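Only one chain is given next, in structure tokens, and it is the form predicted on its own.
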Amino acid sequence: MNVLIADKFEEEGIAALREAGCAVTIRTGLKDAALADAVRESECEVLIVRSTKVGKEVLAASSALSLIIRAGSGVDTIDVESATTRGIRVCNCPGMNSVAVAELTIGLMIALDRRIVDETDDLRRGVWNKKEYSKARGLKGRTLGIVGMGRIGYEVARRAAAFEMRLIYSDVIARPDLEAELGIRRVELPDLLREADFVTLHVPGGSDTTHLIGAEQLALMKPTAFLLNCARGGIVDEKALAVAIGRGALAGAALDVYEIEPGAADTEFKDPTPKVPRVYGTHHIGASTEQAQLAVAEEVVRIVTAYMTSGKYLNCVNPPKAAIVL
């Protein structure tokens, strides 16, 4: 089976695919027409991507392409509707990076509360300003509002509970099992925004969540509250966020994802939001731990192997009627 890997992928995963009998081609840093050419030239049946976008041009490049695997959880970078029309199945690796994203979220919460980035910057410039930075409120007893109580939201809640934080969540689905386990309370989104000292977003990207947090929602938050987005760029209206922080309506924010992100091969970052004082930023690396990437690679190999040996589509987000989804 011909497999094209279009993004960074663990060497262990590549070796396992080859051991399973796959002919593996690696072409990273491509997009649009160049990626379409690679799909056509490789005659791949399976395309593996992470952040690379897969649009109609790529999907139409070769009749051999039958399966796209997102080496991660969300599939908003893939035109699933067009893939479905062409009979191409799309599978993902849900839950493999949940702990990694949760760990980054907790780290950013502490960094915001203690202003670790600002302190480090001052020290590197030779500035000692202990009085300015001795004003942290602490996490114990503070209210954490989790928007989206899926796998990542759950892992965040577990860790926040260890800090003795009060926990509330907003989700379209009630989770009484988790409420009993974690002592977390379900509320409507406006109430969560009003009540929380920290708001962390863990919902999928896409049209349903674009600018889920805009000027109207930010206005509901406490001026002492912090907003975190380690989910998908576009969930937060970043212009509205900059305005809210600039006028003191919000204490700060931490972002791992952005409305404007470079392509896989680009090094220039054009999104202005992290330049706003009290906004901390990381490089969309929430899932980028060795543990998480190895887990994702193992899951990708499992999906490819199942497809090769039995024709089954594991974790398929657009299964045909005859497909078996495990």
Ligand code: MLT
Given for the second form:
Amino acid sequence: MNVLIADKFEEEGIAALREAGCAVTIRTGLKDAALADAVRESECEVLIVRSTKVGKEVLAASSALSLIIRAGSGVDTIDVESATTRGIRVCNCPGMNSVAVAELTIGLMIALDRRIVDETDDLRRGVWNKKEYSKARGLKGRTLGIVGMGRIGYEVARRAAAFEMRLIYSDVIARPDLEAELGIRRVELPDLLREADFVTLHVPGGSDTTHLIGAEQLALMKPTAFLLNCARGGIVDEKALAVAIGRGALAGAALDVYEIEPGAADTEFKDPTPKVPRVYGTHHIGASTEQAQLAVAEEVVRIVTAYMTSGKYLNCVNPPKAAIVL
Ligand code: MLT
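Form predicted on its own done, so how does the form predicted together with the named molecule look?
And the full complex, kicking off with our chain again.
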């Protein structure tokens, strides 16, 4: 089976695919027409991507292409609707990087409370300001509002519970099992925004959640509260966020994802929001720990192997009718 890998992928995963009998081509740093050419030239049946966007041009490149695997959990970088129309299946690797994202979320929450980035900046400029940086409120007893109680939300909740935080969540699906396990309480989103000292977002991206947090929602937050987005750019209206922070409607924010986010082949970053004081930014690295990437690679290999040996699509987000396999 011909497999094209279009993004950075663990060596262990590449070796396992070759051992399983796949002819693996690696072409990273391509986009649009160049990626379409690579799909055509490699005659790949399976395309493995991470940050690289897969649009109509790539989907139309070759009739051999039958499966796209996102080496991650979200599939918003792939035009799933067009893939479905063409009979191309899209599979993902849910849950494999949840702990990594949760760890970054907790790290950013502490960084915001203690203003670690500003402190580091000052020290690098030779400024000592113990008085200014001695005003952290601490996490114990503070309320963490988790928007989206899926796998990542759960891992965040478990860790925050260890910090003795008060936990609330909002989700379209009630999780009485987790409420019992973690002592977490389900509330409506507006109530969560009003009550929480930290609001962390863990919902999927896409049209349903675009600007879920905009001016109206930010206005509900406490002036001492912080917002964290390690989920997807676009869930937060960043212009509204900058305005809200500027007028003191909330204390700050940490973002790992952006409305204007570079693709895998780009190095220039154009989103202005991390330049706003009290906004801390990371480079969409929530999922990027060695452990998480190895787990994702193993899952990708499992998906390719199942497809190759039995024609089954594991974790398929657009399964052929009557063929749902987990
Ligand atoms: C995911 O969807 O799991 C992450 O965004 C993966 C990534 O960082 O590429």
